[in-house]
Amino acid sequence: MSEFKVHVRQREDDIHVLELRGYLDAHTTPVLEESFQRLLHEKKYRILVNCRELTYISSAGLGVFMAFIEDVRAGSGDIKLSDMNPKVFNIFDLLGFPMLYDIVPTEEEAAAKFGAR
């Protein structure tokens, strides 16, 4: 099985920062899921996907993102994407990601689009 791993992290500006690493596939997906879970569980939705050093995505571990954005999205936070290397964008684009996330090259630039809170 592939390695994938989740550092979850709080910034000064109240912005909870996902740090992927790794192959995020069919077998890995609920790592990521149990760390959105308990983001919402403890209603935290202001939201930052970091995917510097995230190697691979498949359809199974985009699903992930389209499974939690509604509820994200109904507590008046969101989901932006940042740092992503060409690959892993490629694959966002192709399935029309950047029309429904903000996926931006860098983490500062993601958290200004939180605005001031």
Given for the second form:
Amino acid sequence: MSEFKVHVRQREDDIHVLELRGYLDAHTTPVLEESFQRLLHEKKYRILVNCRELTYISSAGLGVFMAFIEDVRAGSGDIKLSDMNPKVFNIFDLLGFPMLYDIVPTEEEAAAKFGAR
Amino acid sequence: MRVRKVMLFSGAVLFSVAVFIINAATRNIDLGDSAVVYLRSVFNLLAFTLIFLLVQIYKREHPSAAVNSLSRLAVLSGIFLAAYVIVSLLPLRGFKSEDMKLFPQDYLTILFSSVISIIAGIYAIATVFYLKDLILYKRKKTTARNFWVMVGLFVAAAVSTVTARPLEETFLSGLLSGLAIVMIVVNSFRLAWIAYLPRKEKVYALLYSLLSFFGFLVVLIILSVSEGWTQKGIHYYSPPLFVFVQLASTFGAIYSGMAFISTLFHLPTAEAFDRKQTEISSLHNLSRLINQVFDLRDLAETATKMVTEVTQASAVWLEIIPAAGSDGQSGLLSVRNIAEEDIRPFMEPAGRSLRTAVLQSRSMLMIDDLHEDRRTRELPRLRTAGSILIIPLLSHDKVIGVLYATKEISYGFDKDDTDILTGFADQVTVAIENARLIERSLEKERLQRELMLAQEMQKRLIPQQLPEFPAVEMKAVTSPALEVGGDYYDVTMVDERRAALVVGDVSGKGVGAAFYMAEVKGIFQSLARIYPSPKEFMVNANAALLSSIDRRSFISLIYSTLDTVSGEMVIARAGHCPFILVSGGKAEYHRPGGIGLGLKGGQVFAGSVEEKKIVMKKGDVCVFYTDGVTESRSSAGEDFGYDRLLAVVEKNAARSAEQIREAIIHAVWDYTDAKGYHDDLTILVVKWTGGGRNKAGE
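Could I have the structure of this protein in the form predicted together with the partner chain, to go alongside the form predicted alone above?
Complete assembly follows, chain above in first position.
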């Protein structure tokens, strides 16, 4: 049940997409953290998180985004989120994440918000 | 026992005196075959039987080790010889012999004949007893039988001379003596005790057996060839005694001689035998130790001590390699016979390569000559080490420690050493693993206790009792998912009329969350009175938290003031679950804006927080809760959710605050069975009863 996977994919516009799948809670956050760390290590700051297959996110999971956002923005990049199902969006929304992050319905919209390179 | 000994002794003395009196009375008379001769023999037999019993008791009370028995034999023969010589030197007139009969020339001769005869008898009996110890050291079925047959033949050969004249040699006595000697030879092959002697004792055994061999030999020679009166004195006193003493001495001489030769042949293998012995006892000790020593350091101490004993290594030390990811004890655990600076070369790069090689190959490494071997030529010369043996301690394919042993000489370790030490290493490994397991379980127990303590502390942070008001009921509950949690609720009075209510949820679970929860309590208690507006409270609480909270943690909070007289509630939400308001029987979620605390400071936060003002009317219910309620999951993996919660509240809204709270809890419990999942969970129910105003007659 607590299966969680991250698939990283690079788009043509130099945006790295993290496709989250499954259940993100305190036990599975290290997987996501590792993905972020690797991107930051490679100085890839344009990060798009596609949440199409993310079924649940706990407060610990939300914490991962908070942990990296400052470094990403300091590298003049951003973390943008897309394709959330309503339940997951509700969790983000309750906490006020839409005020802190771009959360948009589709990956393309999110990519567009990065602007050209 | 004491009484018995005294009786035996007195008896022996009595019979001996009787014999002496008979001898004295019949000094010049040829007794021939008269009854007196038999009487005297009977007295003699009784006297020596009593001595026999006395010696038996003494031997039983003073058991002696093999080597000691052997030394006693040497001493016995020595004492008898000394007594014999002293008595022989006395100026006595001796005997006149006539037709193989002896006639004492004076009473002193009779007296000293008695004395030396009794000494001879004790000597012979004691000799037989000490030899018995050695022969029966390791008994087989036939061992004891052969011994007693031999003793029986001694006695028979002796008794057969009862009727003979003192210097007469009878055929029967000769025959029985011959048989006795055959049995002596047979018994003299019972030398099992030699093998079990440690090397040092074997050397002593060699010495003692040689001494007693010559002792007994001289006794035999004197008894056979001496022409002095003393030898005749024993004959005169009792011919059977003379035969017995002769046979016992023969026995002593032959057995000592055999013992000497056998010990001599055992000597070359003595060291190997010793080592096997030590090895067995050390392994035995070690396996016993495994069940006794739980302290790693003690264990290492014992292990190195044993290795030193078994291999005679000049220095032994044990290095424990902590399991990956543990902060357990590491490094040198026990160092024996060596100064730490002598070990250092092996810990520094040049010597360290040996260790690395062992860790990589996971097999033993032996260097016969540290000064010549190319692997160790770089090492500084050590007076303490000429050869070294390094053995890895392997547990489940992992090296948990390394055992080092050095000898001062080169080529110090042989195959035996490596065999023993490899076996030894396995035992030590098991012992270390055991010790670690116990250490870990103790540690776990300690943490458990601390966690219980934390739980107790946290319970005190939650109000034991909520304040009571005439017009409003408040009931709350909180239940952490783990021992401690990050949920929090509290109520405090802002002023005389208004109460401040708070329900919060720290991100994450467990001890980390519990710490922040305690901080939230401090912030709530101090800021609620300073900032009457919920929005102002939130902004200031956020500022306070931002300075201390780590980046990835945050806190969701719902905060409300409640005018306990007018029913006005001003509610602000910071990232928290929407609250439920049941007004006029209709339940609805309300969700004023506001992002979580600790996420973002300044204007972004302040701009996000909204206040919601409501006025409670009679029967209205307000429910604050944490996401543990809505996110509780059934075993099928489905959330309890907002709709179910709303339905339960609406359905029970007419009941008391306490009943509403119970209804929610039961609904959640029923929904999540044993396999289900729940997070920290908190509920605060506020029900406006309007009681006060009615009673006030408004």
